[in-house]
Amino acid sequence: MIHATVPIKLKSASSRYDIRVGTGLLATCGDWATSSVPEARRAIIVSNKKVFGLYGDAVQRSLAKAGLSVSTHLIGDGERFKSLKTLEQTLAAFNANGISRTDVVVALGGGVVGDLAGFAAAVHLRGVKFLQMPTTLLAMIDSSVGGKTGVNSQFGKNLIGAFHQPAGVLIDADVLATLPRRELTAGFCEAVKQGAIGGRKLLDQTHRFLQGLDVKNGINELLADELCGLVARQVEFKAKIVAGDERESANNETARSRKILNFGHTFAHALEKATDYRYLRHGEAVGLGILFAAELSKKLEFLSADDVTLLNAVVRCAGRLPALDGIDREKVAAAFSKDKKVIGDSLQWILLRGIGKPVILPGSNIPPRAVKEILGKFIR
C-alpha cells in the first residue's frame, strides 16, 4: 500500500522522479520499475548477500513478471566495500550481462549498495538509468534521495563520485522489521540530523516517534503507519533542499544550500576514516557528529545550552552509540583536512544558530583551540 508519493522537482525535466513510501511495495516492484524506465528490457540487481537473501527472490520474481530479463551482482556488506575495487567488479558484471544504455540498474540495499550501484550506473556507458530500493532507514531518508553517488578511497570518504539522479525510489517500510538494532539507531540519528537543521516541527515529530519506540525491539506492524509518515516528512525536507541546490554549489553558503545536509558529518567522516570504516555505522558516526557540532556551536556562542541539551536527549532516544575510547585523536584531527567539504584551503563547518538555523562557516573563522577542546571532550 502506498502511503505517500514525494516528487523530486529538479530544474531538468529529465531528472525528475517520484519517491514512493509505503508497505508491501517490494512484491509489486516490477510494475513500478517498468513504468519508471519503460524502455528497459534488462535489469541487473546490485545487492549484498544478506539483503538479497531476504528480499532478492521477491524482487526478481516481480521484475521478471513485468517482462524484464533479470541478472544479479552481489557485493560485500559494509562501508569498506564501497571502494574502487568493488566498483570495477560491478562494472565488469554490467558488461558481462549486456547492460545497455536503455536498460536499468536496481540498487537493493542500504547506503553502500545505493552509492556504489548509482556510481557504477553513472559511469557505465557514460550513464545508464538506475532505481533505488533502500532497505535501511538511513538509506531511505538520506542516501537514496538526491542523486549523490560515489565510493570511498585512501583519500577520504565519498571524494570520488558523481551526481546521478535515480529514475525512481521505492521505500517499503516493511523491510525495517528485519533491520538490526544498530542499523535502526543509525537511521534515526540521520533523522535527528535533518530535524536539527529542518526546524522544530520536524525535530519534534522525530523526537515523539523515538520516545514511543523501543529501539531494541525494532519496528512492529503497529508502528509501520506512523513510521511511513515520519519517513515521508524526512524525504520531503531533503527533496526541497536538493531541488534548490542539486549539485551542491561551492558558492552557495546560504541556509538553503545542500551543504547544510552535512551537519554532523565533519566529525562523522573523520571518525569513520580514522577507524578504517570498520568500527562505526555511518549513522552512528553522524549521531556523534551532531553532538560534536552542537558543542562547537555552543562554544562559539551560536547555540543555547537548552538547545544542546535537547539535541543530546533526542540523539539518546535514537539508541546507544559506540564508545570512542581508544580511537586515535590525532588521526581524527588529520582526517578533517581530507573532508569533501574543504573549499579552497579551508574546511567548511556546518553549525547551528538555533534549531532549524544552520550556518556554514569556513574553518578559518573558527579558533583551532575551540575545535581541539571539543575534540578532547569526545576522545579522551
Second form
Amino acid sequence: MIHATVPIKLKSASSRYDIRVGTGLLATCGDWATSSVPEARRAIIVSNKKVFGLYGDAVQRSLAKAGLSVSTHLIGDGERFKSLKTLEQTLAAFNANGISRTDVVVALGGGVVGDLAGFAAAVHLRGVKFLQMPTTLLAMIDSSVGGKTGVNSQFGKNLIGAFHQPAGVLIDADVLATLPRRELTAGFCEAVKQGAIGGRKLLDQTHRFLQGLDVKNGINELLADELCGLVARQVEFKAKIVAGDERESANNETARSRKILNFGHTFAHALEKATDYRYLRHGEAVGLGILFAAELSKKLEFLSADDVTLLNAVVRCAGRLPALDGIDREKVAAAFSKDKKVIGDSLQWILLRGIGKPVILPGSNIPPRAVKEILGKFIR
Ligand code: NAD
Ligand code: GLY
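Now that you have shown the form predicted alone, what about the form predicted in complex with ligand NAD?
Every component of the complex follows; first up is the chain already shown.
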C-alpha cells in the first residue's frame, strides 16, 4: 500500500522524481521501475549478500515480471566496501551484463549500497539512470534522497563522488522488521537531526514516535502506519532543502543551505575518524554530534537550556549510544581541522539559534576554548 508520494523537484528540468513510501511495495517494484525508467530493457540489482538474501528474490521476480532482463551484482557488507576497488568491480559487472545508456541500475540496500551503486551509475558510460530501494532507516530518510553518491578512499570518507539524482526512490517500510536495533537507532538519530533543524513540528512527531517505540520495542505491523507517516515527513523536509540547494553551494550560508543537513556532523565525523570508522555507526556518531552542537550553541548563548534538555531527551529515545570513554580526545580535536566542511581554511559549524533555526558559522567565529571545554565534557 502506498502511504505517501513525495515529489522532489530540482531546478534542472531533467531531475524530477518521486519518493514513494509505503508497505508491501517490494513485490510490485517492477511496475514502479518500468514506469520510472520506461526506456530500460535491462536492470542490474546492486546489493549485498545479506540484504539480497532477505529481499532479492521478491525484487528480482517483480522486475522480471515487468519485462526487464535482470542481473545482479553483490558487493561486500560494510563501510569498507564503499571503495574504489568495489566501484571498479561494479563497473565490470555493468559491462559484463551489457548495461547500456538506456538501462537502469537498482540499488537495493543501505547507504553503503546506495552511495556506491549511485556513483557507479553516475560514471558508467558517463551516466545511466538508477533507482534507489533503501532498506535501512538511515538510507530511507537521508542517503537515498538528494543524489549525493560516492566512495571512501585514502583521501577520506565520501571525498570522491558525484551528484547523480535517482530516477525514483521506493521505500518499503516492511523491510525494517529485519533491521538490527542498532541500525534503527542510527537512523533515528538522523531523524532527530532533521527534526532539530526542520522545526518543532517535525521534532515533536519524531519524539512522539520514538516514545511509542520504546514501549513497543521494535518496528512491527502496529507501528508501520505511523512509521510511514514519519518517514514521509522526514523525506519531505530533506527534499525541500535539496530542491533549494541541490549542489550544496559553497557560498550559500543561509538557513536553507544544504549544508544545514550536516548539523551534528562536525563532532560526528571527528569521532568516526578518531576511531577509524570502526567503533560507531555513522548515525550513532550523529546522535552524539547533535548533543555536542546543542551544548556549543548553548555555550554561545544561541540556544536555551530547555531546548538542549529536549534534544537530549529525544536522542535518548532513539536508543543507546556507545560510550566515549577511552577515545583519544586529542585525535578528535585534530580531526576537526580535517573535516569535509572546511571551506577555504575555515571549518564550518552548523549550530542552532533555536529548534528549526540552524545557523552556519565559520570556526574562526567560535572561541577554541568553548569547543575544548565541551570536548572535555564529552570525552573525559
Ligand atoms: P549500511 O548500508 O552499512 O547498512 C547497515 C547494515 O544493515 C549493513 O550490515 C546492511 O547489510 C544491513 N541491512 C541493510 N538493510 C537491512 C535490512 N532491511 N534488514 C537487515 N539488515 C539490513 O549503513 P547505512 O547506515 O544504511 O548507511 C551508511 C552510509 O550512508 C555511509 O557510507 C554514509 O556515508 C552514507 N550516507 C550517505 C548520505 C548521502 O546523502 N548520500 C547521507 C547519509 C549517509
Ligand atoms: N546527508 C547530507 C546531504 O544529503 O546533503
